[in-house]
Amino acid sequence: MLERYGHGGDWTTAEERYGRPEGGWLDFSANMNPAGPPESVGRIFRDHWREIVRYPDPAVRGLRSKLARTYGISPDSILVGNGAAELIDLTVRGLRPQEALLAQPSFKEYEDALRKEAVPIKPHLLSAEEGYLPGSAAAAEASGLSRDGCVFLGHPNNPTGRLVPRRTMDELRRSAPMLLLDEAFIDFVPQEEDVSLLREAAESERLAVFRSMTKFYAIPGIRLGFMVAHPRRIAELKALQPPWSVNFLAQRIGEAVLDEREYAARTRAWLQEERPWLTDRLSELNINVCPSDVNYLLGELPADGGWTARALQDYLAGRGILLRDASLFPGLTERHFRMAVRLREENERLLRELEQAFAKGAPAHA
């Protein structure tokens, strides 16, 4: 299967499975900014590549200081890592929770990190009827956790793209012994400052927030993320982190992209126009699309069409397009897929291929 390692954007596996050269894909399976990296990223490679002869700063002081100024928090409340996934794994190892409430469907790394430490998982399935949003029932379950329990939640969630409503968030913050909040895609939300809990996490013993810098700035190959928590928690986790976890170029790039305000504004303006347009076009094909707050969409293929997400993925891959089979997410069906919102010309190409696929009908083995 294409999601051999549990993620989208795996071009090497796609090449092995479908026989197309690695660079020949139009990738809707990974949720990156289709504008590509900002110009400052290229300048960092051009102007600073010779500096890799020395070790990177093990304390990541430059980037932590800049993040602190950007978000109005203390540098001591920030830990930078080799992607948000490293920090999620590190936090579970450091917390050693006795049990965890996990809202599903959700990002695979939460469950993986918990299972590595043999943490008992209490799944809380989000329902399509309620828009895949957690509600008071999730808060009630969180209040029943042991004192050393934790709650994992995506905000916005992956693969649904939904922000957690403020009322629910307030209930969870009151009821959860420890709330671990993944804000990897929140940069795409225009009202980011109003919905993010970064500042609250910097002062709370019961809240930690994870952020990615790779999705919004289209630099997943660099691996860069950070987390915000109480300084005491950050110091404990830093002691567990391998030295030089964040390489020199990643640190430099992280500092540079924080100044890319025009790039950020263009991205959010593009998404506000493109996402509803693409949602409407998919709905015209009888695809049920979950309302999204970010740069990806969860779709459900029509029940009477005969197509499964896996069959559609194989069909589109034969035409050079990668789509994420979302049936692997707990709580979703074989007809669910996830796709990034890309540029208009690319979205139009996908829509044409979907129309042709549905006109031909599903293969017999679908």
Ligand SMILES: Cc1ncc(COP(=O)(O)O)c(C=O)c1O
The other form holds:
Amino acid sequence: MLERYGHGGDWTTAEERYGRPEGGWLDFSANMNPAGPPESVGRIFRDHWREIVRYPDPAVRGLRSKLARTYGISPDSILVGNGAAELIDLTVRGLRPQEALLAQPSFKEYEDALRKEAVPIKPHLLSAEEGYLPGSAAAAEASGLSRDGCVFLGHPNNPTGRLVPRRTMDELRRSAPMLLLDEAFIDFVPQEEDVSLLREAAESERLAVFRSMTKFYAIPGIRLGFMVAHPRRIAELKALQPPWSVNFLAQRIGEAVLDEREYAARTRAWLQEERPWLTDRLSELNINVCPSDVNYLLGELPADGGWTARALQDYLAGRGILLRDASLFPGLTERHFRMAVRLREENERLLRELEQAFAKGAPAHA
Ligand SMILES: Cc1ncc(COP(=O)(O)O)c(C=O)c1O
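To complete the pair, please output the form predicted together with the ligand; the form predicted on its own was given just before.
The complete assembly is shown below, putting the previous chain first.
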């Protein structure tokens, strides 16, 4: 299976399994900005590559101050990491919670980080009937946690693509002993400033927010993320982090992309148009699409079509297209898949392939 290491976007596994397609993969399995990295990223590589003869700044001062200015928070409340994934792992190691409430389906790293530290997990299954949105029941469960417990939530959540509703967020903030909020995809949300809890996290002992820079700026290969929490918590976690975990080029790239205002505006404008268009086209194929606030969609294949997400993934991979089989997420079924929203002609190609697949019918063993 393509998700051998737990994630989409794994071209090496795809090539081991399916061979390398002529013309390369069209990748819907990882949720990257299809515009590719902004121009400034190329400039950093060109102009600064010789500087890798030096160690990077161990305190990541340049990028932290720029993030602090961008978001209006103190640099002491920011820790930069080798991707948000590193910071999620580090936080669980540092926090050593006694138990954790985990809304599911959700990003696999929350569960993995908790299991590595043998933290007992209380799963809270988000239901299809409630649109996979957490509600008062989640807040009630959070208030039942012990004082050293924590709650993990994606905001917006992956793979469902939904923001946590404001009322639930307020309830959770009151009831959770410690709320760990993953805002890895929130830059794609036009009203990001209003819905992000980054500024609150900078001053709270009971809230931490993770942000990724790899999705919005399409730089997953360089690894870059940051977290915001109370300065005391940040200092504790920094002491646990391996030295130089954020390389020199990543630090420079992080500083440069924060100035990419036009790129950011263009990305949000593209998504506002493309997501509803794609959702409608998928619905015309009888795919049940979960409403999304971000750049990916959770889809459910029609029950009477015979296709499972795994069979469809194999079929599409044979045609050079990668799709995420979402059946492995707790709470989802063998008919669930996740796909990135890409550029119009790429989306059209996928739609044509889906149409052909459905017309042919599922393979006998699907
Ligand atoms: C919800 C979510 N959070 C965090 C991450 C990790 O992002 P990064 O590339 O910054 O480590 C991912 C990556 O897929 C993700 O989907």
